[in-house]
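Here we start with a single chain on its own, the form predicted alone, put down as structure tokens.
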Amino acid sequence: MAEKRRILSGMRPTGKLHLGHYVGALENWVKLQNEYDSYHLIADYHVLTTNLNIDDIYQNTIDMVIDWLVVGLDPEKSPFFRQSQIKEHTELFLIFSMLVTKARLERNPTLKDQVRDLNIENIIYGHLGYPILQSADILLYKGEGVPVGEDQVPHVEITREIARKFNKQYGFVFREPKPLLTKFSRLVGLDGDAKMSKSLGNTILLSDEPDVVNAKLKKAKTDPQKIRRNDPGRPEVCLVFSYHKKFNPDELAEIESGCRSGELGCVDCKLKCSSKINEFLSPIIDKRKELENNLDTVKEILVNGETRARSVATKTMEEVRSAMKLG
């Protein structure tokens, strides 16, 4: 029987997920856990590059892990670990610096979105090369594949050249590991305008109770040309449209039929969407407040984790090491 081929997936620990991390990433992770040999990283690192103020980190991070225990990553199949707490991921990524110029980070269109977005008039060195502590991320556990969305497919991207650069210099160590694309990789936030963000403030969380999804669901913004109920309407432009597409298939048709028609109002359309999404995450907060009465389980997880990593993280130094002659 052939091996299972390795993959590596990673967040930066937010703290509690919402639906937008869900079906742009988890819901993939699941599915993917059963066919891959699957390592799931918990990118504590990474939050340094746009955020100094750590405090948080480690209350956000066994919130970050219950979510993806009780959406149904399977710590014994997939083992989640602290990056911080290998520590060869910083000597892989010192390597590595030294196989990438300046001009080539710059040209990084993740980079250029983030600077924009998150507002940044000067970058640090740290955030200019984190594609750079990805591609050791990736490699030191010799990943194959990499869920991302289409937002991340420069870093793998970069990821490979180290990785061809690297054996080319020293020998060879490391396959080239490819882009596992979500194939629904992106959910629009409750302002229409973006995807969902905290930093935003357009989510709907995964331990979000039925009135707050009630709440906020209301607020959400629909096709403003439809501003009376017997308005037609346009499903293609309403993000609540969008939300229905994925937690309410059986009733596509008819909803997007009575939008269009004007025979459905938003109102009504709304309180569908919350009731299936209510629906679906009914049994994750229930599993959650199980985990919450229970953390010594979850940190257990995580001592586990890190040790399963720990093993694979070493021995794949042990090759650099032996490649690049270093004792």
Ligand code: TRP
Given for the second form:
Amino acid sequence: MAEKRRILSGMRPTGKLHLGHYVGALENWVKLQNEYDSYHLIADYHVLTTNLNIDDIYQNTIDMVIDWLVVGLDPEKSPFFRQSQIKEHTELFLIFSMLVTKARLERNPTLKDQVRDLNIENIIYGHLGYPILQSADILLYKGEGVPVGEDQVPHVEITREIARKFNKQYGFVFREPKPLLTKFSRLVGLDGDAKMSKSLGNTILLSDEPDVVNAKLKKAKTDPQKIRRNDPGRPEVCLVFSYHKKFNPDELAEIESGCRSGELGCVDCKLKCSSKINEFLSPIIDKRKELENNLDTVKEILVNGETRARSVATKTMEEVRSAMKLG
Ligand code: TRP
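Could you switch over to the form predicted in complex with the named molecule, since the one displayed so far is the form predicted alone?
Following is the full complex, with the preceding chain placed first.
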């Protein structure tokens, strides 16, 4: 049997995950772990690029790992590991930083978005170098595919350029990775913003209990032209409808026609929606409780994943050193 191709995916540990993470990434990762040899990186050093205070990093990592597990990522198939625990990331980051110009990094559109969104006046050197660290993450494991959302595509492009430049200078070591884009990659936020995101406070967490989900949905914005119960609505502008699309596909046609005709009011439509979301979350929440009572298992998963990841990383660094005639 041919060997499975390797993919490398990663997330910054920002704490408990939400439905946007699930729809935009995790659902895809779970599927891909059967088709590919998958590695799952916890990008804890990347957090420092925008936040020097990382007192919560351990707790956030544990919360994130629990969410990875409860949605069905299998640590036997796909090792979970922290960037900060594998020194080769920093080593390769340093070498790669010699292969990219400042101008190239300044052109990165993802950086420009972050600078605007976070109101950053003076970019630190490490933040400018964010994609170089990400390139080291990917190439250390010789990831050929990188499952990401649109915003990360520029980083994969820089990774490809670095691989090319390295090979040209020192001889072939790295294949150029490709982004694996997620199809349904964005979930709208509860406030109607284009993106569900923690910093916007418009999320439904994977750990939200039913009463929390109900309350959040109750406040969600709907079609502003549907004011009274029997007014006809426009599902295409309603975020609740977009959640039905994802979590209630069986009733979609009925909901669409009920909304358009005015027969279905927003209150009832939201109740149907929260009950579907709760149905989806119920087994996830149960598993989370189980794991929260077994934190040693979670820690062990990390330690084991880090042992496996380290052996791959060490081997790649040996190749790099030998290609560069270091040592
Ligand atoms: N930059 C990615 C994000 O913010 C996280 C990340 C770090 C990553 N290293 C990676 C993603 C390597 C894929 C591969 O989502």
